[in-house]
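Shown here is one chain on its own, the form predicted on its own, set out as structure tokens.
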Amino acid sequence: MSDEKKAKKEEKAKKKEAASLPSVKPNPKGNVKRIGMLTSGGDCQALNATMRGVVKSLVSILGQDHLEIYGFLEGYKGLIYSNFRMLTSKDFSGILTLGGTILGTSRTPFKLMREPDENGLDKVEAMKHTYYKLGLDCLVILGGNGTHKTAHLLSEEGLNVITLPKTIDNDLWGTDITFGFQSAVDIATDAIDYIHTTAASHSRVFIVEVMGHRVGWLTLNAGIAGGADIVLIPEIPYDIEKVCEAINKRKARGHGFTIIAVAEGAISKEDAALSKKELKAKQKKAKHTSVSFELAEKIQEMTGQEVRITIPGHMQRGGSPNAYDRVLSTRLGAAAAEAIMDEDYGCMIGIQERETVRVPLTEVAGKLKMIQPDARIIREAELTGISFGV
């Protein structure tokens, strides 16, 4: 099908969909607050705790009889296809320690939001329709970077939106920390801790691959907390010669083993110098699908030492939130409830200098909080003997 015919077909589908949606307006504001909630993107340990914080605070302010909660299932999909559950405060009781999300989640890429679905449905218009059909006063959206882009889009389309910063990567702009991060650090640290004894017993090099495609906050913090000897993160391209040099220095000093914490998005200096197109082409032809296996092969060749790999994977997202995340999530949820009562929309509730803040979505959407190579935490880690492969 030609591009012109395809465009005409899509336009026809849009018109058909628009015609099928009844003209609806928000219900007149009364004594009842109608709040929609959804969790989008990857799950993490404190999603339920955060939703609980929002609902408990609103009930405390309004009373149960003056609050309606619409929980959209599987993230933005629930909002698009009007798939929701009516919830009460009882649904949020006993979930402070429960991992995952009681609403379910899914990844709905922001770049596809403006494209019709397989049936020609305009996703953005469908979300607006659901919002107005239910007469919502506000949408509370929990998610990471992609989620915030779509939340900002909906805010620009005129919907009342408040977001909460969820990601184990801690890479959301405008907040010092995100909920889920510290719990994931604990799990990744435990993995490194457990590796120490077996690595020492067999005098091996162990690579522990930690989640983090584009930023290295999780790997850096777990690496420091777990006593890793080498930490490799996306923001600091590594030199394999320097990595092997650090391993050989440890061996020369009588340390037969080395622990390397590697972010899944860690990259060599050679690859970092390539264009996106060149890098993509190289990755397609790559022998290994993971940076850890490529590193292991080169280290074994260059140092002669045995190398083993451990990948905790999705364990880092699972289990109960730790005490820090429970406190953080409860505070963020309560602060979101206050913003709802103030009718201060179009913002993310974040933490700055240990206080909750409201950050405009225009400042958050599309921005990554990355580690600066000259950051003090990097310098302080280096002072303790950690190598970053440079």
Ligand code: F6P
Given for the second form:
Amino acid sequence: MSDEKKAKKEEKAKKKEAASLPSVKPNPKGNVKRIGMLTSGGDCQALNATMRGVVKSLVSILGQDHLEIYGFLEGYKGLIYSNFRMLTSKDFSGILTLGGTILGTSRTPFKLMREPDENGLDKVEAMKHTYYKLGLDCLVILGGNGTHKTAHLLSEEGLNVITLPKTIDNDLWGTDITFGFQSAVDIATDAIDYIHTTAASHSRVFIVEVMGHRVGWLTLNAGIAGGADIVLIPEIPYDIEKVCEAINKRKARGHGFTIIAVAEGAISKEDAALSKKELKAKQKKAKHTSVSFELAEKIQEMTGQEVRITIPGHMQRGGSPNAYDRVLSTRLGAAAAEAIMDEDYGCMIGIQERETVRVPLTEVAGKLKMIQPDARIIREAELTGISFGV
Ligand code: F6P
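Form predicted in complex with ligand F6P, following the form predicted on its own:
Next comes the full complex, and the chain you just saw is listed first.
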């Protein structure tokens, strides 16, 4: 039998086993804490640092012999198909500065969770079976928006769940800041800094496209930190005339170059006025793969200036967490361990006004934290000369 066939057969057997497992009460061995852990969605810099924070704290409270850690591989997939590794505190040693995730991750869309997989497996039931089969006390789930919807679903299904707010987008409700965000701001800022010298030498317009499909936190912060002249974010639809006006004004004042920080999800006023259906249809027909190219074409046409595009892309999620994120994730991890000890489940550990807090998942799931167009930070950025294209 070929390796591929063998792997397929094994996977099928695993799925069958997961689907047929009996439900038993969690953790029959009351003296041991059994924690399942997974990272889901896009990765970011401080996932390992956060897991380390949880495990180190649990070990210091419980002692190593009273802790079992089940690391589910590649996000919810690991929980669905009972694919896990038993981990010890050693696995979490030396990973404070390590980017990515030692557990691997994947995107398992929430909208597909209630749909059976290609073999007819009920994913939600399979996750519950894995949980009960292993006699887990709780699941520690690290992820962003989509991940939180599924975590909430599992909590409503009766599993003990504690979540931790991960995303470079910083768009999770219930926490002032998510881990990964500040590290990504550093990288996007570096990109703008590098562009600055070349832009100034060539007298061109430079567009730096920053991650963030639905929110502009990363673009706004990197834009301010990098001294961008124009910042375009999804929350403030731009007027192309105003964008060009800002470029021309700079030129008239003797600045030959302009730097535009644009979020992946930045949108023009015209497009923002379309219905979801109309916008989708328009995007399907669009000749450009990202907002930057459309913008560049229009700016070139309307101002006659040369335009160049830089897209740092997934670099923004890569490398080591910065010092801020290391502190944040260590604190969040420790606070999660405390919540586990208090058996206070169904919550996300967030940070509000510099203190760690437990926020009910019902308040977090399905809500986006967006920038308010009338926020002080927008006004302050405008006062220092940044144009939002409006
Ligand atoms: O959610 C984090 C994020 O990095 C977004 O900023 C970006 O739009 C998206 O993920 C990219 O997703 P993927 O890694 O699946 O291409």
